[in-house]
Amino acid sequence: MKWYKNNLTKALNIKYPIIQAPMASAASIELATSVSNAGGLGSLGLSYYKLENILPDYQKVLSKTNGSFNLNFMTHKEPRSNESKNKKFKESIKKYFEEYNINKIPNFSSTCDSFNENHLELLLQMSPKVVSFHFGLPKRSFLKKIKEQNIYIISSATTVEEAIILEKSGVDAIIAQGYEAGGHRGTFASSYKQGEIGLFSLLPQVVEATSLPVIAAGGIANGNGIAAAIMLGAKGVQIGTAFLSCPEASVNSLWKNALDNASIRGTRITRSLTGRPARGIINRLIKDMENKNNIVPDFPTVGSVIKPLANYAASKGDDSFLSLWAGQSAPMNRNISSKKLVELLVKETTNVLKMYKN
């Protein structure tokens, strides 16, 4: 039997077992359905999109592909305020605005909804082949709407502990999420700290623990990286940075640049972009903010401060304060087109496994 061929590929109705990650500020219609096209599952991040464009590009995307693919939703807790938090973080950064000549601060607000009614009630009505979520699951009444509508559910895990939460919790699939990984931690359960394990440690405890199929994720770049996830006892693998230096991501010359000098700057996980643990490639903000999580606000109401002095400064060419998400394997990027990836990684990786077999 090819080691493509399996109960997770079988469920998703997809030929590889090659997920493309949701990145919510990348994976654009025309990258996730190449991956669908291509074999594997393509997949859209839809957290920040406004709830009446969800739909329309729902609809491209079933016109383009007859492949399954996968939507993601955030369920993060609701920010707290803390205005002790806020102004102490203002000041910290004041000094940027200045720079730029901005003369107002923006105040925090809340730049994307946790999945909710309105979310379920459209995502009932698209009834798509596969559904993700991302730091822990919706409410339990959201969750048997959406299995009565077998619906594939999958969420991710960054310890056994939450792996074992999702399983009780009635989900179909689990991402194993290594602290390789790129964008936000997936972690709702564990402390950050506790979810700091690398994926090759991760993967097997989460397959020996549970009995659903599990996702390796984080630092997977090429095939060597999938077939030692398959030999841990993966199912299939997200993998999120290697798509970034795709032509059909959207992604911006600045982090474009940023990827292929990933192997200098080196990147580092930071809570000052958005509020919450997610790594990225090293700019001035992460650095400067190094050592400073206690004063930065909740996610998600920091981006609506720093997006603008972000994209102010990107307009002059400069990424200081840009979310350059990126895991830990970026420089093995290649600048191919998806299809061509999502051929390469199977080719890859059914040469590694043939050379162990034999």
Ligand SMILES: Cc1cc2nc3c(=O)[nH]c(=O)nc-3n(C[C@H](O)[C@H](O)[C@H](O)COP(=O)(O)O)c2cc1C
Second form
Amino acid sequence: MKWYKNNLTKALNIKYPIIQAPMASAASIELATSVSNAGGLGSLGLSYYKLENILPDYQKVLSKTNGSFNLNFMTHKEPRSNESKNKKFKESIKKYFEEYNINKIPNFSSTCDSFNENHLELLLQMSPKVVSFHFGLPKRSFLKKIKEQNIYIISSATTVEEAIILEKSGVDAIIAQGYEAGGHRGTFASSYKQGEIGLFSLLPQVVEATSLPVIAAGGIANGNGIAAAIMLGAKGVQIGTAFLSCPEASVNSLWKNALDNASIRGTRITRSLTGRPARGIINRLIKDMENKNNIVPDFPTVGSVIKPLANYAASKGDDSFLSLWAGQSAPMNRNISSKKLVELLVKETTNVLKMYKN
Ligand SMILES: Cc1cc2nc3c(=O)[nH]c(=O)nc-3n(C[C@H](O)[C@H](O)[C@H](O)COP(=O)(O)O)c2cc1C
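Switching conditions: you have the form predicted alone, so give me the form predicted in complex with this ligand.
Every component of the complex follows; first up is the chain already shown.
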């Protein structure tokens, strides 16, 4: 039996169990469709999309691939307004606005909507093969409608407790998101601290505790990593960071440069850029806010306040306030096309697993 043939690849109708992570800010249509065309599962993160742009972009996807496809939404709780926190946060970043001579610190406003009735209606209309959610799941009545339409449902767990909740809620597969992962922690029911578990520990525990296919995510960047995930019981992998260095990704030159220097700069989890813990390459804001994460207001309102700083600094070639999301394996990134990357990952995994035959 070939390593890439299993119940997950069968259910998703894909050749290889390699899912390109739905990276809301970075996964372009070109990246996602090229992964689907190469036999993996391409994904588009729709959380920051304006509602009216979702359908036209999905139509572009359909014009570029016949392969299975995954649409991804965030399911965060609405932010609580906390005037005292907002004030403290503004106080702490005032110095940067002064330094850049930017007059006004903007007000806090939401940068993305949680999955709602409008998204549901569109999703049912588009009816992709797969939908994945981050930060838990939408409400039960929404899930029921999605299931009735036979759309395969996936969500991320950062603890065994969350994996069990997802299984009981009726998902079809669970992503075990290790602490190495780039971007936002998917944590939704456990405390963020509880979710600080590396993939090597989390994955076999989720496999043991649930009866669904488990998809490994976090720090996987080559065939050895995929083979290790399979050995630990995963039926597939979800890879984000490794795809960021492909030319098809929507990654600007500052972010790309940071990825190229990730081994020197390192990555860290921060709340300071969006209001929720997320891993990115260390920059000035992450460093300065290291011990002030408790004064950061709720996701997703922080981005609106940071934006003028990020834009101004970026215009001067400075990434001090940018979200340089990346996982701990970023130094392993290869600057090759996403098609080549999928082919190479398959080849490497096959070679590694061959060594264990007999
Ligand atoms: C730039 C970036 C953006 C991300 N955005 C999303 C997102 O919108 N939705 C989501 O479910 N996961 C998102 N993630 C997390 C991934 O789904 C996945 O857990 C992670 O990329 C796996 O770790 P790796 O980056 O080490 O491969 C993002 C990750 C990165 C690196």
